[in-house]
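Here's a solo chain for you in structure tokens, the form predicted alone.
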Amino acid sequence: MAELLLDLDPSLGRRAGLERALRQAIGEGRLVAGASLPSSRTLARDLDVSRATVVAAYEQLGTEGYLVARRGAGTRVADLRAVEEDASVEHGLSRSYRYDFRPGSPDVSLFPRATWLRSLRRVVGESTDRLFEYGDPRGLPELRRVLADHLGRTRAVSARPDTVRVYGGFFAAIGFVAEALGRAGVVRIAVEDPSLFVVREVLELAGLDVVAVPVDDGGIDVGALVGLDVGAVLVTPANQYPLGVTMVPERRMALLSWARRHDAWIIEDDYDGEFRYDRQPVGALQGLAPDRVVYAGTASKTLAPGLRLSWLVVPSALEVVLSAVTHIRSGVSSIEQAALADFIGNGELDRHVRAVRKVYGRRRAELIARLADDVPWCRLGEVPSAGLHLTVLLDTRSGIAAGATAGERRREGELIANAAASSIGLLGLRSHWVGPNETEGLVIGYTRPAQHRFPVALDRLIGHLRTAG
């Protein structure tokens, strides 16, 4: 490109100037996807501005997605339709955004290359030729002593290394689970109302009757158990997915009590347990009663999804069963598990979870001050400070626009929908409800931005939900 024609509003600064100026000229098609930027030298020359004017407002572009940057290659334009259309067929989503605040994944941007490449490293070069070979298929022995100590000092988990299990994902472990209790005579599993729409979606594929259950301030209502004829229940007792609540102690004991004179079993999904910002993590259900709970943890939350790294803990009644039903299909990469067990023996997960705990605490504190400040139509639960999303109801009693009438109010669907015109990604809150709900709202997973954009997405964010009032 030999020359780019920009007229800089002198009012908002050189660097500001030229930011908005290129936005205009990109966002009115002046600037085409992939077309070349001057070098920061030549244009700083054409505009009578300093290089680092140019720098600066280069780089914030590149982090905000308007523009690409590669060595030997200079400045370019980015293909923004290429980013709304790329596939990545998460839970059945297929659609990226430039600003995701979908909830279901940590920002992997944060992922510790380093230290996992060292641990990586260390056990190809390390072990013996029997990594290579065919795994044991409830998991590596390895990982499975670590995860067994892990667990029962991080989460209060009474486990042995014959009780854990390993699979390639939460929903492949689920998924067998289902199937086991299946097996062990199981027909109608309840679930929470609402729920994770996937969740339901497994454990129907593997043959169970799924009934919901309601969810309020304590937690699952155990009393609506009782006469439903499960033999099962799905629960998420440290952070209720989505409304956030914690089940309080007096539903854990029931909900324990009404499992053993029923004879069911109770499957604790603890997906971001580890996350609690305001105190000590509660600690998961099935250390109160490791005989009538199965406990299922992830590494997708506190690392990245694409380990596809689950663990079971499973009580002794449930085990050979379940291992008729997974056998040699629950194998997973036994080098990718010498590489975990190697990361959490060193602390090294331990390090991490501390620090993005920290990362995590001041932006969901950040999204709840922004929210309430500028998004009064917004209703924020009292909800516990843990967890990698918030859930905030549409408030339809009065419009989410003042004054607004019943036929002029902007509905969940119309909120989600104008967002992706603007390549925010939102979830609501009406796929999650088993039952008939008419309950709106939004599941904002604040983890899932990349720690140098989370600042502009947020802003984003807010200014789309603040211009829909």
Ligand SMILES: Cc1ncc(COP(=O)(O)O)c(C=O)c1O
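A quick note: this is a predicted structure, and the numbers were derived from the prediction, not measured. For the two forms, the rigid core is made up of the largest set of C-alpha atoms that agree within 1.5 Å on superposition. Positions refer to the first chain, counted from 1. What changes on going to the form predicted together with the named molecule:
Superposition on the rigid core between the two forms places the CA atom of G428 less than 2 Å from its counterpart. After superposition on the rigid core, the Cα of R370 moves by less than 2 Å between the two forms.
Comparing the forms between the two forms on their rigid core, the Cα displacement of A417 stays under 2 Å.
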Second form
Amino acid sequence: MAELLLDLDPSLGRRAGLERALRQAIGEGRLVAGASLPSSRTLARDLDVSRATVVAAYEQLGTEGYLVARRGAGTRVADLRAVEEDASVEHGLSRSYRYDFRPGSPDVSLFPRATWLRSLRRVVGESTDRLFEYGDPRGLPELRRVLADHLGRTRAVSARPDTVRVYGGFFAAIGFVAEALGRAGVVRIAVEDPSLFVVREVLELAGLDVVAVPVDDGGIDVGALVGLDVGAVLVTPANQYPLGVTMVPERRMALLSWARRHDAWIIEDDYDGEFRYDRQPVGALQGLAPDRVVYAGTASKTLAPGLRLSWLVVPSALEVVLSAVTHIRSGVSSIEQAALADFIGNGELDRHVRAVRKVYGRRRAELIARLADDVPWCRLGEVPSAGLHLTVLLDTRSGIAAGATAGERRREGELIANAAASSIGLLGLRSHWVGPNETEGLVIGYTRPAQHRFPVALDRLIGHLRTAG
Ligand SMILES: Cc1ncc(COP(=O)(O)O)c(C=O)c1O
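Having seen the form predicted alone, please provide the structure of the form predicted together with the named molecule.
Zooming out: every chain and molecule, the one shown earlier first.
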């Protein structure tokens, strides 16, 4: 392709702006299936951006299924009809793999169908007609009551039924929080670098400026927040996504005191805090400062992402402004909420988490043992035993130890593309960086393969990594 006209929205930043412009061009049909894109070098020159920006944008859209890259044949627009027909479209992860190690999902084959059905049958059979009417936009009162108790017991969260709210997934919840913060006068928000790209997109869509703050072995670098003039920060204290570090106590204290000094808000993304394998789960930050921290939890990792159920615990000072933006838009099925309330109230969630924690803990140990035994280029560091993914860094020159495990330099893109050719799904680290850091790595989600297929899937993964490079 000789020329490609793209209109970059300067308010988004270069990479996000380019990604948005490319998505739009494909969505509007200006770039049709099979069309070749200019080389990264050419496009970088035409748009006056760095080549790394174009490479990162191409990679991101490749992960999302918009583009396909073939060695020697350049980058082309994917056939989106095929993507739309793929029922597994989720968070932009459109391809399905036989051996899927992309992070983000638990093993949904372990979903407790029988006990969930019992809860659903009970609430549908026994509830009064009121359940089927329009519900409370803050969430079903019964679920908020049960969640307040559950989060207090299992995550050391300080909650009352009236401070809990229910949403259709973490991203929906965070979008509302971002809008509410905007109304409360917040202009800029800090996120961790690296972090989940979708989160940044949601915050930007709500109109906030996003800045990034580095993470090290102890969690977010609180010192680097000073002087950034941000009114809020979004963190993953229990298990930093994607590096897998746990925020250490001194950092927690420093972050809270920074928030108090600057009258700023902390959003705690506790997406997988239930999963700790070597000790009791580390309690939520929110419990230390319920007046400063917006706590966000989800059923996506403990039960299934398909439920689309998440919750917030909100400081009282933000309740009014959050109500103003959520209002009638936040509806989640009252029937599913009632089923979850019944499920938690009968102790089924505790039982299920105990059971899957054992399974995932074994998988994690197995993955680490196999990497140590069979993949000599991968050096295992001190990694907290938690969560649903393990991050292997491929670039050891960067000096970010950050809990993750280190490997000799291998090309992330190549490893992933070659794995995909054998139907092994992997996610790279690069798309998680906000700043100029280009450290490569693999974010291995070991919980996604179905339990009965895990041994074979692990063999394939290890076989692939052993021979790579
Ligand atoms: C860092 C992080 N936060 C939150 C979530 C949960 O999102 P949701 O509740 O929308 O499934 C995920 C899931 O992929 C995640 O990786």
